[in-house]
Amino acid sequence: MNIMMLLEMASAGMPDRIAFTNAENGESLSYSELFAAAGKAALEFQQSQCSRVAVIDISSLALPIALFGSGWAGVPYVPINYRLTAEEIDALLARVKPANLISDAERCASLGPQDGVTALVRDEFITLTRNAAEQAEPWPMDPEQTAVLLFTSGTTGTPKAAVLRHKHLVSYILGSVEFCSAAEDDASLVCVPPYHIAGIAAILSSVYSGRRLVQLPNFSAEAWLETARREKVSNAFVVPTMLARIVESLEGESSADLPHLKAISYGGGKMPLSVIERAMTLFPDTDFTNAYGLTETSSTIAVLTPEDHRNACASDADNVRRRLVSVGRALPGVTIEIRDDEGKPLGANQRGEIYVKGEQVSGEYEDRGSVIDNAGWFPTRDAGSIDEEGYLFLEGRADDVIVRGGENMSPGEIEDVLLEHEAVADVAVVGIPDEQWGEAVAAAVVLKSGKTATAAALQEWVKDRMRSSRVPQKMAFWDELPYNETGKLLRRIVKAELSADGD
C-alpha cells in the first residue's frame, strides 16, 4: 500500500487525460507524464540519499511530482509554510535534514549552502523530471512507511510534525473517492496552501477520480472567479474566508455566472450562516458540501452533504435549519463521539471534546509518538456536540472554553447567537481576565457593510436569547477578524488584544 498505487492506476487507465494545470502559466501534466516525472524524481531523491523531501513553495506542477516521487522513493514528503519567517523555516529544516528542498530560485539563493540540505530550484526540478526517461526501482509497498510529515500551524508553541503513513492516506482515498469517477472535461479548482492537509488530499483525490486539478497559486476573489470561468471548473474547494470574499465580490449580482460549476466543497473553519445562505443563492445550480477533518485524520472525517444543505435551507424547523452550520455526519468507516472532561461519552446535544477513530486516523507525531488510546480513539482537542440525528456541530477548540465563576461557557454558542443579528457579519468571543469572576466574556464584532449596531443593543440581543452570564461584558467593533491563510480564526490574537484594551 503506497500512494503511488493511486497514480499507477490513473496512469494506466487514463494515460492521456490532463491531471494538473497551473492557472498562472498554463503548464499542464497528463497522468502518464506525471507518472514518468515521479519516477525520475524518485531516482533523484534516492541518489541524493536524502531522508526527506521538503517543499517551500506556492502551488505548481512541482507539488504532485514531488509528492508522488517521494512516495516512489520511500522517503517522507514535507511541505513547509512559505509564509514563515526565515528563522522559523531554518528551525523546521533543521528537523528534517538530510533533505532535498524544492523552492523558488530566490529562496534557494537566499538560503545559501546548508549542511544536509540540497536545494532544487522549482522550475529546474520540473524540467529535469519531465525530460528524462530514467526511473527508480519499484516503490516500496510497506503501508507503515511514512508518506507525509505535516507540521501543524504552530499558532501556539513549537509546531508538531504529524505523521501520515501510506496506510492512512490510501485508506482515506479508497473510502471516500470512486476510481475514475470524474468526466473527462471535469476540472477541480484548488487554492488552499500546499502545506495544508486539504492541499495534499486534493492532489490524491483528484488523481484517483481522474479529475483535472487546476492550481491557483495566489488567491483573490477576482482571480478565483476568472479562473473558474476560463477553465470551465466543475468542482472547487475553498475555506470559509475565501467563500466570504467571493460572495462580497459578487455584491449586487443575482448570480455568479458559473454554469459549469457543479460542486463547491468548503472546510477548515467555521462558516457563518449568512455567507453560506448568500452563496447558495448566488450559485443556485451548485451543490455545496462542508468537509470537516484534521491533519491527524488524513483530511475529512465528516461531511454535510448537498442534500443536507438543501433540506436545512428549505426547513421551517429550527433544529433542521440549524444543521446548515454543522459539519454533517461521519464518513463511512469513521466513528465520532463526544466526551466530557473525564473521558466519558456524552449524549445528544451535550458539549464536550470530539473523539474519532478509523483506519485513516493517524494521531501520531514525530518524536512524540501516538496519542491514540487503547481502543483506537484520537482526541481532536476540538469541542462540539452531536444532535439526535448524528450531525456534528463545532464549537472551537476544547481549551477555548470560557470559565466564569466556575461556569464553563462555549464561545461558539455565543457567537452563533450574535451572528443571528442582522447587522453582524463576523464575531469572535473569548474569555479575558476578570478579578471577580476569573474570566469575563468579551467579543470582537465585525458589522455588515451599511449596517449599524451598538454594544448595548448586541448585549441585549444575547441577554434575550441566553442566560445573562453569557452576555459579553466587553464589546469591540473591528473592521475584520484575524484569520490564518487556511481560514482558522486566530483566537489567541483576539484574546490578547481584547485583554490589553482598556475599558
Given for the second form:
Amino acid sequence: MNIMMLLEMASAGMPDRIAFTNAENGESLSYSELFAAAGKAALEFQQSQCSRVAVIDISSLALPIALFGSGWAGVPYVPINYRLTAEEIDALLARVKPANLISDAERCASLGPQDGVTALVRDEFITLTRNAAEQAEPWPMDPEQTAVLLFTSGTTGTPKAAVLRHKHLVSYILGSVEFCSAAEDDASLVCVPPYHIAGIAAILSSVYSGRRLVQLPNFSAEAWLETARREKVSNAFVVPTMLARIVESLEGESSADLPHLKAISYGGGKMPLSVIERAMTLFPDTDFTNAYGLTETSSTIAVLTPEDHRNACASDADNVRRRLVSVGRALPGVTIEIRDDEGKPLGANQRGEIYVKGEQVSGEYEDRGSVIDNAGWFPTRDAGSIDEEGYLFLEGRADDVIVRGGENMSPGEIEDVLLEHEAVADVAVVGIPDEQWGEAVAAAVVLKSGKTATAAALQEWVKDRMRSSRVPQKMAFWDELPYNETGKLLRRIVKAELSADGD
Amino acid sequence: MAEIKVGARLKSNVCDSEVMVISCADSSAEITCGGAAMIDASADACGGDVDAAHAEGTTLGKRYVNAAGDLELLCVKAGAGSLAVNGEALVLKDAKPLPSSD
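May I ask for the structure of the form predicted in complex with its partner chain now, the form predicted alone having been displayed?
Let us now look at the entire complex, which starts with that chain.
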C-alpha cells in the first residue's frame, strides 16, 4: 500500500486529463505527466540519500510532484509553514536532516549551504522532473511506512510532528472518494496552505477522483472569485475566514455569478452562522458541505452534507435547524464517541471530549509514540456533543472548558446563544482568572455593522436563555476576533487580552 | 500462493489484472483471477490462458466483494480475467457517493 498507487491508477485510467493547474502562472500537468515527474523526483531523492523531503513554499506544481515522488522513493514528505520565522524553520529543519529541501530561489539562496540539507529551487525542480525519461525502481508497498510528517500548529511548546503512514492516507481516500468519479471538465479550486492536512488531502482526493485541481497560491477574495470564473471551477474548499471575506467582497450583490460552481466545502474552524447563511443566499445553486477533521486523523472524519444543509434551513424544529452549525455525521468506516473526564462514554446531547476510531486515524507523533488506546480510540482534545441522530457539534478544545466555582461549562454553548442575538456577528467566550470563582466567564463580541447592543442587553439575553452562571461577567466589544490563517480562533489571545485589561 | 493480508497487492497469473486487498477475514483464502491463483505483485507470473468461465474482466478502480462481505478487493489494474475466492465469483460492490470534502 502506497499513495503512489492512487496516482498510478489515475495515470492508467485518465492519462491525458489535466491533473493540476497553477492559477498564478497557468502551468499544468496531466496525470501521466505527473506520474512520470514523480518517478524522476523519486530517483533524485534516492540518489541524494536524504531521509526526508521538506517543502517550504507556497502552492505550485512542485507540491504534487514532491508528495508522490516522496511516496515513490519511500521517504517521508514534510511540508513546513513558510510563514514561520527563520529561527523556527532552522529548528524544524534540524529535526528532518538529512533532507532534500524544495523552496523558492530567494529562500534557497538565503539559507546558504547547510550540513545535511540539499536545497532544490522550486522552478528548477519542476523543470528537471518534467523533462526526464528515467524513473526510480518500483515503490515500496509496506503500508506501515511513513508517507507524511506534519508539524502541528502547537500553541505552546515545540511543534509535534504527526506521523501519517501510507495505510492512513490510502484508507482515507478509499473510504471517502470513488475512483474517477469527477466529470471531465470538473475543477476544484484549492487555496489552503500546503503544510495543512487539508492541502495534502486535496491533492490525494483530486488525483483519485480525476478532478483537476486549480492551485491559488495567494488567497484574496478578489483573486478567488476571478480564478473561479476564469477556470470555470466546479468545486472549492475554503476555511471559514476565507468564506467570510468572499461574502464580504460580494456586499451589495444579489448573487456571486459563478454558474459553474457546483459545490463548496468548508472546514478548519467554526463557521459563523451569519456567514454560512449569507453564503447560501449568494450561491443559491451551490451545494455546501462542512467537513471536520484533524491532522492526526488524515483529514475529514465527519461531514455535514448539502442535503443536511438544506434540511436544516427548511426546518421549523429547533433541533434540526441548529444542525446548520454542526459538522455532520461520521464518515463510513469512522466511529465517533463523546466521553467524560473519566473516559466513560456519554449519551446523546451530552458535552464531553470527542474520541475517534478508524483506519485513517493515526494518532501518532514522531519521538512520542501513539496516543491511541488499546481499543483503537484517539482522544482529539476537541470538546463536543452528538445529537440523537448522530450529528456532531463542536464546542471548542477540551482544554477551553471554563471551570467556575467547580461547575464545568463549555465556551461553545454560551457563544451559540450570543450568536443568536441579532446584533452579534462573532463572539469568543473564555474563562479569566477570578478571585471568588476561580474562573469567570468573559466574552469578546464583534457587532454586525450598523447594529448596536449594550453589554447589559447581551448579559440579559444570555440570562433569559441559560443558567445564570453562564452569563458573562465581563464583556468587551472588538472590531474583529483573532484567527490564524486557516480560520482557527486564537482563543489564548482572547483569553490573555480579556484577562489583562481592567474593568 | 500469496498470503492474503490487508494492503497487499496481488496480480493475476493469466491476465493484466492487479488488485489490492482492502479487507480479508481469512488469510489462507484462495483468490483467483481468470481461474488461476493470484500471486504477489512482485512475483513472476507463470502465464497461461484465462478460463472461459472466469473471463468477465476487471475494471480499474472498482471494488469486488464476496457474498459474506468479509473479503474486499480493489482493482488497481484492469484485465481480462474475473475474480473469485475459494471458487465463489466476486461481485461489484455498490458505491455510496459522498460529497467531496476537500
